[in-house]
Amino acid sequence: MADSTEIRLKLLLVSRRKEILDSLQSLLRRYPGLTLDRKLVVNGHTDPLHEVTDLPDVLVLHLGETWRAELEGLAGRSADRRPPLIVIGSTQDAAAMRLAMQAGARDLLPVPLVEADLIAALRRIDRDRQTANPDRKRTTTVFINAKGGCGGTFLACNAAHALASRFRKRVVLVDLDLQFGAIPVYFDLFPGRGLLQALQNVDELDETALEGYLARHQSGLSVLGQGAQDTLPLGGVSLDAVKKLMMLLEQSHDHILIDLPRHLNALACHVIERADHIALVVQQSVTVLRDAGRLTTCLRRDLAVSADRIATVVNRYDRRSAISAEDIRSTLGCGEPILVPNDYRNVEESITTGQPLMSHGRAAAVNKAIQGLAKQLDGDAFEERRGLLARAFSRVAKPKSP
């Protein structure tokens, strides 16, 4: 019997053949769990690793002509720069075998290439990694704005982004805006299907199905929002609902972050009541700091939320304005915000677009604070005091002195 489980793994193809790799990435695209990135090697470089910053899951090496030079240049990285590898070429040879193993090899696949065993191959790393940390922890995260329009959706899409790109986790996001949702545009994803349909079918749904209404970026990120077919809901959910889909999530996922409107219903109790971590989101404005402390109330004296599972995230910040960090500090009684500078161009740039910040400025201090943030959450909890983030933004948006 076949098995079914996803995949969901980074592979980077590499080859000096371009009919190779377009070979392998025609294949592995029918698995939509899988994050493909492809380097034709064209240059006098032999490490198959020269210039990739950003480490995959696993390595697939075709093999050529250069093939003692490639695996020689695997073998003298340490351990922990080099990913597991897959090396598809002649086993027939005694020294490439050896040398594969040494370049940390775990499968050695021959030409022709049998789908099955490339597929059998990554299920049993992908199995190793779930595996090598069992207890892992789960999180939960929800982003609120303070105010209509403080950025917390946008805040939520791109911290969402870093954890599934740059941390490699497997990581949902979900809009809970069931009326007027838009997260996936902010992906230039159009799904046919999304949260009101998972949520009128969960009682059918197990972690393989539930991946059919999941919209997928290719960095890997699931997205689970307003789909195409979804109808406009004049009522609300049922809670229940919600209960059983959280559960089926948590199961297939490190982090969920959720998009939450700024409206305490019982469904958004509900939700707040389970997460990890609540972003409050909010800004240099008087009028958003007194429905912020309204809300910080609610959440700590109505829904017994602790202080330490409350970050306030301010958005847009200008050291300039005449309401600085302390000032928010004292107003709410929180701990050290978290600054997220401003930066309208790139921002706006992505947002038009459908494409994360990290495509339009990766070296933009709000692309920075962005991804602190998603370093955070990917961490225990969120910490009152001022801790290393805080340092690291201080520098970035240095708040006026008290």
Ligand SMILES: Nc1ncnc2c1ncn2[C@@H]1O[C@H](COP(=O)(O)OP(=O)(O)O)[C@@H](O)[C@H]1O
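The term rigid core refers to the most C-alpha atoms you can superpose between the two forms while keeping them within 1.5 Å. Please read all numbers here as calculations on a predicted model, not as lab measurements. Positions refer to the first chain, counted from 1. What changes on going to the form predicted in complex with this ligand:
- Relative to the superposed rigid core, residue 82 undergoes a CA displacement of at least 2 Å between the two forms.
- Positional change of residue 36 between the two forms reaches 2 Å or more at the C-alpha, relative to the superposed core.
- The Cα position of residue 115 differs by 2 Å or more between the two forms after fitting on the rigid core.
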The other form holds:
Amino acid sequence: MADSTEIRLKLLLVSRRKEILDSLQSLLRRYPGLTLDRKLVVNGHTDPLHEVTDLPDVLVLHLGETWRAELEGLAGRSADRRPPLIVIGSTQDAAAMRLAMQAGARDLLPVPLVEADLIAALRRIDRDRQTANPDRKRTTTVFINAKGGCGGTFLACNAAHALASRFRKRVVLVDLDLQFGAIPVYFDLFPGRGLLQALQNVDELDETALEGYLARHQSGLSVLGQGAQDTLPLGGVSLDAVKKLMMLLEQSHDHILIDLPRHLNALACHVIERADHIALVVQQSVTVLRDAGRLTTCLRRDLAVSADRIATVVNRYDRRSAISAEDIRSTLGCGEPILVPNDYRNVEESITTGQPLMSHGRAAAVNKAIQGLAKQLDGDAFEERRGLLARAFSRVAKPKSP
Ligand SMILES: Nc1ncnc2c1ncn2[C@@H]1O[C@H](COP(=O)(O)OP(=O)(O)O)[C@@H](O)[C@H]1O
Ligand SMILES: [Mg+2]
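Switch from the form predicted on its own to the form predicted in complex with this ligand and print that structure.
Below is the entire complex, every chain and molecule, led by the chain shown above.
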């Protein structure tokens, strides 16, 4: 595969010719970080962005016979309603070139299209977006369940997928269940190399070499979990190796999500101390809440985790349950918990088919709740919406003293 892994953009491909859209799409589909939408212009409106509400990161426009009206349509938009533009078409025509410039074209690519030129143009735009926002927030979030089966793994997988696909962030999901973790399976991925080999070879790794150990989902999400060549680590793993690996992952990702088994050993404590957020996943059950209470106390008192870093997530929430969200809040001494509804059918189908909820049960309430959770995890969203933050992770801001 071409060197494509770093480009993370959402593209809208627009043309009046279906075969052009087809060939662009099949070419670009090989670049997993790209999210593709297409629009076949049939007649009527000449503004290529007409009725496009969710603006893409880049508009790739193949110029048709009505190129003048198309470019004028774009040029007439205000700059904030006009994404960076790549124009594919004749570059001989001086008038077309001038209008394309006025419409904000970053590149004019002649036909027949050279793949490498298109990719280089996209890479430039992606790089500019990164450098325009050098202080973007990077976050590490640990998902930990209060008891096995609460849904920690399921929520970590789907929140990570939402961040990568909907919020178009560079996201890696790390499965720290070293013995029996199966996160790649949730995404229908079967990597050869995985986390344990990465840890063994960490001293030789840099950002590029690390890519060889990450399984890549079509959404662009990277998964670092068990690989087929990994063997059960009966003797545990080196904490130093974990520290080095975490540092490498932080360099090259906006978000690191970690699925952490509840066993609190040295590795788990290190990961928790390093994390910005801890999502504590519980259910409406007396025994779960008992364990959740012990875990919260341990996090707060022994690991000195401040209250605003812990979010309580009630999974499989049922408002008819004898245990209410308010009971959970007062029992754990946390703020208002985040509620994820119970949905046996969609969740089972999603897991069985290896398709995250966003692809499988998009309209389901459980998906919407997880999208909300992902939004709160997004560093930029935190910066932009302090009000939302106050209602979200800071909802958990006033636990009882341990
Ligand atoms: N919101 C939900 N609604 C219905 N079933 C769920 C939900 N979340 C998780 N499950 C079910 O619970 C099972 C256990 O979830 P899992 O993520 O493996 O738990 P954990 O990692 O906490 O042990 C999943 O296989 C799935 O069938
Ligand atoms: Mg699990």
